[in-house]
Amino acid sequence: MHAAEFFSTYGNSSAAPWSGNSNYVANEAALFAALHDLYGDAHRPLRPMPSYKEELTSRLLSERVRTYLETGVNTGESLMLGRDLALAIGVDPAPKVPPGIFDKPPFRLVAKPSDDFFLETFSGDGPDFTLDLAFIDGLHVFEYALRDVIGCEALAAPGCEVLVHDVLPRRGAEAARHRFSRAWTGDVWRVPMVLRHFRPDLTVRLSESAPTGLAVISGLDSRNTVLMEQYDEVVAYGLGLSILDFMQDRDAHVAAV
């Protein structure tokens, strides 16, 4: 499957059917102590670590990576870090920068939802660039960040990292893919999963980068498509896993490469 054909079978630029900008509920110490009482789910932070900023700063600087995309530009802080590379791709449906600061090479800023920014970068006479860096940190859903990274590897250089933020969360309810609580990473914690189980080629290194850890994807390869042919099942065996399995594990899982 090509990489066009995917986006536009599976691409879905509208908002998720859940948000992640919910009103938080009114006491969430009793909501999550009343979690604990149920299923066990317990508050368990990360080993005190520097911040993901520190591991993505270090790769923007590095002499490596001329060419970097970030889904997820918010504020537009770690997409200025690029401003000495050949290309600085920043993509987000609504951005909260100053105008002005984005307009000019090597940024190309993108006010659209990645879905359609990768479905009109592969259609027609196909990409002007190849990725040396990603950095995946849009919406929290797993379907959404799953996509990003397959879209990221098809633009993959040799050499390409890319880092999705959010992959550890310190509770399961911290997980939820619908926003409850002030401290929300989603469902992202499943992209790494289900790229160890259907993409063993791949080094999937989880790092305890602060607050709520990095995904550190290399080995990535532009003319796989195992992820674009087998989609479904990917997002099937994705939705299957269970979060309080995870936290459970959370430690061996970080531990493994």
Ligand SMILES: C[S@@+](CC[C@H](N)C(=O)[O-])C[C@H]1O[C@@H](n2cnc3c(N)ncnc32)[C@H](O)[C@@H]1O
Contents of the next structure:
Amino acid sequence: MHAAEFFSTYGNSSAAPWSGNSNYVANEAALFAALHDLYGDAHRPLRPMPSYKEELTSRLLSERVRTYLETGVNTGESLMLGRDLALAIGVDPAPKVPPGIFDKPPFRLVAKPSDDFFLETFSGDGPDFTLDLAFIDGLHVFEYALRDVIGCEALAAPGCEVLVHDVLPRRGAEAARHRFSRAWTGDVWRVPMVLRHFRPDLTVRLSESAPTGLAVISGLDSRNTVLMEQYDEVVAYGLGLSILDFMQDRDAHVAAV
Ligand SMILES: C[S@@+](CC[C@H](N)C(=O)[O-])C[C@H]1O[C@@H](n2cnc3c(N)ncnc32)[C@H](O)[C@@H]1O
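Output block for the form predicted in complex with the named molecule, input the form predicted on its own:
Every component of the complex follows; first up is the chain already shown.
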């Protein structure tokens, strides 16, 4: 399957419970207590590690990285780290960036959902760039983050790394598919789990970077279409995983590579 066909079939295909920053509840403690049976309530902070921004910055400063894509720009804090690259693309349907700062090269700011960006990129003459690094931090819902990985892999230059933010929730309720809480990882934690299952050829490392973990994916191959071909099965497998089991085994998942 070609990437354009994949994104035209599956892009924006799952319900998007993204609720912006406005409707989380004020009393998180009461909320977490109420959600105990569904999600477990043990609060398990990560070990103190460098933050995700430090992990991102060290890569963006390396000689190897010249081109970068980020899904989920928000205020542009992390996209700005790419200012010395040859190309730094930011994709976000509702960026909250100060006017003017991402208008010039190396930046390309695309104010669209990432599925639309990928569909357009792979349509027509196809992409005019490859990626050395990508950071996925857009819609915190499993299928969306998974499709972001799929799109980035199809654009990957040899040696490309894809970083996925928010893969280690500190408590089950923080990982709900609908946003209840101020700090929200959503169920992006399913992404590294499905990659390890369906793509044993990839290296998927889980870093306990503050505040909510980072997956570092390497060994990507732009010609590999397994995730596109088996997308329905991959999604069904991922949605079948239990957050309670994941939280219980979180240390083992971090230790496994
Ligand atoms: C957590 S913020 C990103 C923070 C930023 N990467 C940083 O570290 O400073 C998540 C962003 O994802 C954006 N978003 C929501 N749905 C998206 C989608 N379908 N594609 C890309 N971005 C999306 C939101 O508008 C929001 O700005």
